[in-house]
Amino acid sequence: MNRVWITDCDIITPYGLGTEACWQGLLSGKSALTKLERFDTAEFKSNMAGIIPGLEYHQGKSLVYQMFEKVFEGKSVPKDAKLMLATLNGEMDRIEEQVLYGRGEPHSGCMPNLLNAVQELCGIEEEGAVISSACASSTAALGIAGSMIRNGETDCVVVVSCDPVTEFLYSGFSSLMALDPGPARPFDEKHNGLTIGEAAGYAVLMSEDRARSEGCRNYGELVGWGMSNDANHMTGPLRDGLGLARSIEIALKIAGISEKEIDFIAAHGTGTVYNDLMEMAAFHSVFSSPRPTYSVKGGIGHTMGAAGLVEAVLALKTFDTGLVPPSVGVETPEPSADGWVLKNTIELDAEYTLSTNAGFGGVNSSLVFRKGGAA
């Protein structure tokens, strides 16, 4: 059975380019959520978003392609890797541009086109695959990649993920009354909805044997993954959290560890009442005692299909730094989160972490990571 190493990774978020920029932003406790000026929000429930500075909207290149250009500049990934593109909406702004202004081809924003563009940008020779599983897309992609490597189907997978803030996406969540009029406050007693953000990033997963032979760094080991589906509602989660709990239990079983060995939790934590209460119910169901828990979405917003990859990359920083970041925006945790969710940065010598995500259609996905270099 092959062990799965994360040998390279990076992200771009509303805090700026690079994992370190996002990490320092979270540790500062300051939110990167700001007033949205990309399009008119007068008719929407909110005017807040997590926007990456310097991107051009409806000006030819899509938002996500611009993000990928920035995050891959000066980077090199294995050319023989399998490629997975995880996204909810992909180049939706290109579709908007065609519909609103008649520019471009009708199918220019289709996901296979973006997959081909990313493949060319990275120089990867193998044909890739698109994983689109709502807001658990990149979590699912990482789990699938880990399974492929562990089972010997391949020795290297590059997972790339992205989602932009577009008028289409914003109007959809506004119509669902899911947006917080102000910045999102995941797990806070005053949580009142999510704030949409945008991000892109990548992670290179390798078998231990290949990674050692090529002298690659081990940022962390992906040891467990699990998925489930509530089959509850098109947009609402199963409120008792048992669907998410099931995915966590599967991930722990594959990792070969008990819940007692998880040192901290990188939660989905969108800021909606339904999600936050469901997620805490799942944690209470699985864990016999609280674990330090945080959400990054008060800092960068909900980055949709990219959320899981961003959160996984940031969770690996705890292994490096011995720090667990706060949940930006939390002042008083709601009752079920009290004793779990962090308001301030803490020091922690961690060996295992759990990362969770959930999405529309009842999908739940969980990952377990082990500190790099562990025997």
Contents of the next structure:
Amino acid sequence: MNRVWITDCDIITPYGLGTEACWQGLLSGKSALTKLERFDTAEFKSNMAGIIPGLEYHQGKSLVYQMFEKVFEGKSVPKDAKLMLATLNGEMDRIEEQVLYGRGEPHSGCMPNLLNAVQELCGIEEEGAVISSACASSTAALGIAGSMIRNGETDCVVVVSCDPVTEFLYSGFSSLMALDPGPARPFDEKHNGLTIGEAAGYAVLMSEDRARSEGCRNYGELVGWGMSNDANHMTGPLRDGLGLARSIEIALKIAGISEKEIDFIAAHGTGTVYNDLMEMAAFHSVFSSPRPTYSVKGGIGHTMGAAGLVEAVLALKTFDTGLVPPSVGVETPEPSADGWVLKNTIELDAEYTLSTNAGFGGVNSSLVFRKGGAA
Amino acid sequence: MSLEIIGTGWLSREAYGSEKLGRNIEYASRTELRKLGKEDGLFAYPVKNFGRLTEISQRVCYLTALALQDAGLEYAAGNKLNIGLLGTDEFGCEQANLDYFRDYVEGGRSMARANLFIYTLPSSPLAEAAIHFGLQGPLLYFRPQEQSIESLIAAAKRMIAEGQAEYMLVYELDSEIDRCHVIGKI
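Shown: the form predicted alone; wanted: the form predicted together with the partner chain:
First the chain shown before, then all remaining chains and molecules of the complex.
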């Protein structure tokens, strides 16, 4: 079995371009969520969002393509890698333009077209695939990529992920009464819904042998992945958390470690009451004692299919810096999160982390990472 | 022990059937697609709100029932099974996206319909099947650039081998004949 290293990664988030900008934003405890001006929100339950400054809406290039242009500018990824595009629904603004203005060719807003465009943008020559598993899309893609490398099917996969803030998405979540009127406060006693955010990013996953031979940096090792389904409801999670717990247990088993070895948790933490309680129920069922836990969604919003990749990249920063960021927006943790969720940055010499995501249709995905450079 | 296709259900605009059991039943001349489940007794128990599901979700439910039966796998209400779902088609949920956003725009861009919005994910039809049949393994839409089903079958085999599920269902949708293959150990 090959070991799987993360040899390169970067993201663009509402805090700005680059992992470091997002990391520093989270450590500051200040939220990047702001009043949304991209489209009229007067009829919706909220007017808050996590927006990347400087993107043009309905002006030519799609929002996600613009994000990818920024995140890949000056970067180089292995041309012989497999490409995996993970997204909720890709270029939703193209669908909007088609309906509102009659623009675009048939199927121009489809995900395979975005895959082709991203492939060209980053110069990858190998065949790619689109992965979509609701808000666990990029978590699932990282797991599949890890599995392919571990089993020797390939020695390098580039996972790219993105989702934008669009009227399409915003109106839908508003109709589901899922939006917090203010900025999302995951795991806080006053949590009252999510705030939609946008992000894009990439991670290069490589076999240890190839990474060593090419002198690549090891940001962290992907050692476990688990996927499950609640088989319960299209939009609501299984309240006892056993669906998510199942994915965590599978990830731990593949990693070959016990729950005791997980040092901190990068949680999904959307800010909806149902999700936060479900997730804490899952953690209580799997873990024998509380672990430092945070959600980034009070800082950048729920970045949908991109959430897992963004959260994984940020979790790797803890290995590098020895810091675990606070769960932005938490003042008083809701009771089941008390003793777990961080209100402030802490120092931690972590060896393993767990990152979790869940989504519509009952999907759950979990990843376990090990500190880079470990023998 | 090897991992192979152990059952396949299929559905077209005119007929449905299964590979191992050798079924090939024409239905188009006597009933509509949405009535097929009830009239031909395809489900072990009724699918909740079946008439409200999108057509592709209805097709996925039929295919799942046919494939599970072909593989000799039983299901029952309230029972969860260690089975996952991987699906592919050509354009994702494009039609659902257009239906949802057109309806929202025609409604004055004030209130969207949640029951259309939930189908604006390419994984949603698979999720409807997972809910009805109690399938708690991995669930995702996986669309290879070259649309080869082999990539999905390989992914499904890896998932079984590493313990994500005991069986995997692999769906090929939106072709002339939709298919659902059951991957498992023989």
